[in-house]
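Just one chain follows, in the form predicted alone, and it is written as C-alpha cells.
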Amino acid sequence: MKRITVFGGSGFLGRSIVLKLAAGGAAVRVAVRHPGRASHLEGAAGGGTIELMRADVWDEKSVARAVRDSGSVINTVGHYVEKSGATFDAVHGQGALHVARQAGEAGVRRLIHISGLGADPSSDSPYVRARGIGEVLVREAFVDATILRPSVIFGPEDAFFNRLSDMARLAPVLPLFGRGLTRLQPVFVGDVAQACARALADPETAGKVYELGGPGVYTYADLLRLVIERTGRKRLLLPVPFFVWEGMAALMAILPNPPLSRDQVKLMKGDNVVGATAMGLAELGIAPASVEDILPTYVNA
C-alpha cells in the first residue's frame, strides 16, 4: 500500500485515524504544524510505519511536500474557535483547497475530506459556512474526493463529554442552552477512524458524501443527565435563554482563548443529526458504538 498522508494527524480525530491505518499495516505520514507534539505516535505504528512531517494547510508549499509520493490523503484539520490568523475561512476554506489542489497535482489516488454535519456555504454561522465553502472548493479541485461529515465526536480525551464531566463535578447547577432541547447524534471517534479506513479500501466511495452519527439521538439535556449519572452527582439543570449565552460569549471574545464563542452558541440553536436520506456508517458496513457503551470507559465518579 502506498503512503497515506494525514493532515492534522496529532489531533483528537487525527490520532485515531493514524493509529487505525498503521495498525492495518499502512505507511502513514502525519502532516502537522508541530511534529514534536506528535512524537508519541511513532512508537505506536503497529504493523505499519508512522512518519512525522511539518506542514501547515495555509502554507501550500509545505502541503505539496507532505503529499509527495502518497497514494491517499486524509484532511482532518479543523477547529471550533478562531485564533489570530487561523480563521474559519483560512482553515476550513482555503486550507482545505490547498490540500485538495496539491493532492490532485501530485497524482494522489484518493482524498478523504473531514467536514461536519450541516456544512452549508450559505449558513449565517461562520463555522458552518466555512465548512460548506471548503467542501465546494475541495470538490472543484479533486472531483472524486470522499467527504465525511461527522456529528459531535466523542471518546477518551474528547473535548465534549470531558468538559461536561468537569462541570458536573465542580458546579452544583449546570446551565442548559435554552431549554436543552437541541438534538445531537454523537459518534464514536473509533467509528469515524474506521469509516476512513473503509472508504480508502472501497473505490466505490469515491466522490460520495457520508454523514456519520451514532445509533442514538439525544437532546443536550439528555447528554448532561448521562454525564451526571456517570459522575455520581446530583445536579440541577438550569434553562438559560440564548440571548444570555450570546451576551456572555460577546464578553468572552476579548479573552485570548475564550471558553465560549458566539458561533458556538449559534451552533447550539440547531439540531446536529444525520439526514433521513443520507448515506452513513451503515453503508460503510459499520455498526456504531453507543454513548452508553463508551462513556463508562472514561467518565466516572
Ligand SMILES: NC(=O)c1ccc[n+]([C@@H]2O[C@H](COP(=O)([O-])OP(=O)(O)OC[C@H]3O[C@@H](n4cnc5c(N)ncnc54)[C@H](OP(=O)(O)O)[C@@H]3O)[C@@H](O)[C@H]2O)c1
Second form
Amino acid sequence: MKRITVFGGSGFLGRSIVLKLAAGGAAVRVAVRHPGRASHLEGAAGGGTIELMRADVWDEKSVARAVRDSGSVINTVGHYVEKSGATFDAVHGQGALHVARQAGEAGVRRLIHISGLGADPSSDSPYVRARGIGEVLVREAFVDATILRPSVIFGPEDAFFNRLSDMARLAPVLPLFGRGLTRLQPVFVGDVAQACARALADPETAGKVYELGGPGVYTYADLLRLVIERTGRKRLLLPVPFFVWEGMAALMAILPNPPLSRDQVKLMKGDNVVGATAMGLAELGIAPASVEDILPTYVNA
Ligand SMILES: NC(=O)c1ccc[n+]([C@@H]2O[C@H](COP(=O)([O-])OP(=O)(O)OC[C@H]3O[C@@H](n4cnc5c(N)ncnc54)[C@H](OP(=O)(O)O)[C@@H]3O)[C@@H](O)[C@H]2O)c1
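Same protein, different condition: the form predicted alone was shown, now please give the form predicted in complex with the ligand.
Full assembly next; the chain just shown is listed first.
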C-alpha cells in the first residue's frame, strides 16, 4: 500500500488514526510541528511502519515535503484557542487549503479532511466560521476530498470527559452552561479513526461529506450526570447563565493557556448533533460505540 500522510498525527484523534492504519499494515507518515511529541508512536507500528516528519500547515513548503510520495493524505490538524499567529483561519482555513493544494499538486489519490459538526462559513463564531471556510477551500483545491465532521470526540485521553471527571472529583458543585440543555452526540475516537480507514478503502466516499455522531444524543447535564455517577461522587449541578461564562472566558483570555475561551462558550449555546438527512457512520458500515460502553474503561471512582 502506498504511504498515507497524517497531518496532526500526534494529536488525540490523529494518534488513533495513525495506530489503526499502521495496525492494518500501512506505511504512515506523521506530519506535525513537534515530531518529538509523537516519538512514542514509532515503536507501536504493528504490521506497518510509522515515520515522523516536521511540518507546519501554515508553511506550504513543509506541507509539500510531507505529502511527497503519498497515495493518501488525512488532515486532522486543529486547535481550539487562538494564539499569536496560530489563528483559526491560519490553521483551519489557509492551513487546510495548503494541505489540499499540495496534495493535489503531488498527485495524491485520496484526501480525508477532518472538520467539525456545524462547520459554517457564515457563522458568527470565529472557530466554526474558519472550519466552514476551510471546507470550501479544501473542496476548491481538491474536489474529491472526503470531509468528515465529528461531534465531540471521546475516548481514553480525551479532553472532554477527562476534564469533567477531574472537576467531578474535586468540586462539590458543578456549573452548567445555562441550564445544561445543549444537546451533544459524542462519538468514540476509535469509530472516527475507523471512518477514516473505511473512507480511504472505499473510492465511493470521494467528494462526499459525512457527519459523525455516536448512537446517543444527550444534554450537557445528562453527560455531567453520567460522569458524576462514574466517579462515585454526589455533586450538585448549578445552572450558570451564559453571560457569566462569557465574562469568565474574557478574564481567562489573559492566561497563556486559558482553560475556556469565549468561542467555546459560544459553541455551548447551540446543539451539536448529526443532521437528519446527513450521511454518517452507518453509511460507512460502522455501528458506533456508546458513551455507556466506553466511559467505564477510563472514568472511574
Ligand atoms: N476532539 C474533539 O472533540 C473534536 C471534535 C470535532 C472535531 N475535531 C477536530 O478533529 C481534529 C483533531 O482534533 P484533536 O482533538 O485530536 O486535536 P489535538 O489533540 O489538539 O491535536 C492537534 C494536532 O494538530 C497538530 N498541529 C497543530 N497545529 C499544527 C500546524 N500548524 N501544523 C501542523 N500540525 C499542527 C498538533 O501537533 P503539533 O502541535 O506538534 O503540531 C496535533 O498533532 C481537529 O481538526 C479538531 O478540530 C475534534
